[in-house]
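The form predicted on its own is given below as one chain in structure tokens.
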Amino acid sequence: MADAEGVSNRAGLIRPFIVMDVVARSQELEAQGHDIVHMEIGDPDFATPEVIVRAAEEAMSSGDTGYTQSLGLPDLREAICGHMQSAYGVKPDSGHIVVTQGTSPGMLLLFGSLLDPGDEVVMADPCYPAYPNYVSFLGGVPVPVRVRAEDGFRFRIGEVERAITPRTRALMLNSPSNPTGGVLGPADLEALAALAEKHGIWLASDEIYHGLQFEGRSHSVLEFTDRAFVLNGFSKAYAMTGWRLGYLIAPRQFVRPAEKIQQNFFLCANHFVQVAGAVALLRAQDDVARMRAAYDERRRFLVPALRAMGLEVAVEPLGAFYVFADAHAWGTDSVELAGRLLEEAGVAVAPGADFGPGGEGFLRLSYATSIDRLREGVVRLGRWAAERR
């Protein structure tokens, strides 16, 4: 069915990522000559490791351009499992990996080969928009629950439990958090995994900011239950988010149907991106450990520039590269917040309604831009502040 101008009514159930406006408005004042600093998406400034680069290029120079199989290629499949061993003393069978062209599509694979019309899936409030926006777009249901900036973001398990009814298929997490920056620790997910076995539900993990953590290292879901789907991928911590790889990690009775999805939809990762993606996992560590050296500078630094301003940051965030902080002291309107502040200050931030309910008041801040350019921006947004008393 569609609506009265012909557009699909399954187009309106995707809500609007406001941020992607922020940055086309950000791009048109630059190309009027504005000098724009650019705190608002989560793109890595660093180049992506040469040695990642160097086996892209000999892989095209050797031939592999074409199709793999849809699963991905085995090594890379194998490069994944040996990870999954080095980093959190779990070893996932190969079979049960599926590669996808960046998380997304992972998102894609997962919720469609585990939703029927009218199964809820359980998820932060605030949370990364696309995981609504999937659920609600395959016939699903997402149920928010409120996460508390005095909380870290993390989950009150009672509330979680609460939340879930006869139709509920999974609890979606997300640690290190976008937008947030909380980090679920062993704790959280071994409490979630027992609600998980205790309702006979589905925990879906979004682990695509692992390696950015702080404090500690990042815990898999997979360390507390094999009732769990993973999701993972090269963008952010390998600086990768241009090349598009990703992977799905399912209980083997979801893979066959995830792989038939991505056979109609994607066919396959690309050939020569799958083999730079093994290099990443077995020879880029250092370059991760650098990076994420470089990102706590920057958060150092921004989180109590930021509270010397008048923004709130209740829990300093330990992982990722953003600060959720709570703006209402400069306005209740976080779209309206984020628009005045880039014509006005020159700086580009992510309103936090985009992130649902609980967001509304505060803004994103990304650190993933220079040292430099937040020094930059903390002057403008300070001096933006001041003018307005």
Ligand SMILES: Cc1ncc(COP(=O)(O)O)c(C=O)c1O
Given for the second form:
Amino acid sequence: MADAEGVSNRAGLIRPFIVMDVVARSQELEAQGHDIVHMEIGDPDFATPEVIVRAAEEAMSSGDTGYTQSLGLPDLREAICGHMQSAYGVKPDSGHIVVTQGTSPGMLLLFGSLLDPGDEVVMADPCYPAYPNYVSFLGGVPVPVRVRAEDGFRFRIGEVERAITPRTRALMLNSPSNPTGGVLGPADLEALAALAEKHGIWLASDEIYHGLQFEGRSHSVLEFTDRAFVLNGFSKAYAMTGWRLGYLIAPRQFVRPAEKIQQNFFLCANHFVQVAGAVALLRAQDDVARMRAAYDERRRFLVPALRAMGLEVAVEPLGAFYVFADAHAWGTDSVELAGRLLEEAGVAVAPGADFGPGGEGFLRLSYATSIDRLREGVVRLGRWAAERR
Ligand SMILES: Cc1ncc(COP(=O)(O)O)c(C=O)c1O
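Pass me the form predicted in complex with the named molecule as well; I've looked at the form predicted on its own already.
Now the complete complex, all chains and molecules, led by this one.
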């Protein structure tokens, strides 16, 4: 039954990203002539590496502008397999790969081919808000498990196990994590893989921040179990958010269902973007390393600066480009606090509440912005904090 205005109840299951309200308001303020430091969204400030742009230009000029197979170009699917081999030492069959228009549509393919109404998906709280939204939209039930700063925002295995019921179909993983910057190490992944095997559930691993881990290397879930789906995309590590390219690696029996969803809802990813994606994997690893080093420098600047002004960062973020800071000392309502920081200090940040009840009282500060602007943001936040004391 639709609501009073005729809008479906299903649409009502999707919660908006509050951070987009911060973006909209900051744009209004900028239109009025205010200078805003943007630390609210995870959109790299780097241009897409030259080698990738050139590949897309050439592909477009040479006519790679039509539909491709729904599963994706064979060359790109092979390049993804090669990348899995060189990065993790595991080589999935290219027949298990579905190329998507970003990680986000990959979530529709994954959950759409896995969930029946009432099926449960266990996930971290706080987590990337699209996970519970996708699951709810498809009639499933998101089951949050709290992760805490003192644990480096990693799961406590016993708590995950207690959340598993006969209706559980999957456990969602995201390492390095948005919003926390937390990383699951090999021991965590091994324990979670064992749990999945024991209870006959699937692991769904969003690996979009791989390549942006500052200590040690990222581990794919596929190093630990085949009872897993991998979601990944080019948006973050390759600075390609607007290109819309990603992929799903699915167990054999889910490939055809995912392909059917892809055919009907999207047909295929952009042809020339897929050509450029293969080049990204094969020839842009130095660029990824360059950008990672810059993010690391920013992280090393930002974390102590935030701590010095009274925001608690219990554990150094180890990957992605976010600091998830405990801001209880500044206010307990993170949406209100983010609003005040925008209006009064000219700094845009994401409220922790966007990422679930476990994020309330926190702010997520993105350092996908230049170090000069970060310095300016820190000065403004410091001044704001000093004035309200
Ligand atoms: C954890 C996570 N997954 C997926 C996405 C969406 O990525 P894409 O641009 O590939 O759709 C984001 C974007 O911020 C993200 O943080």
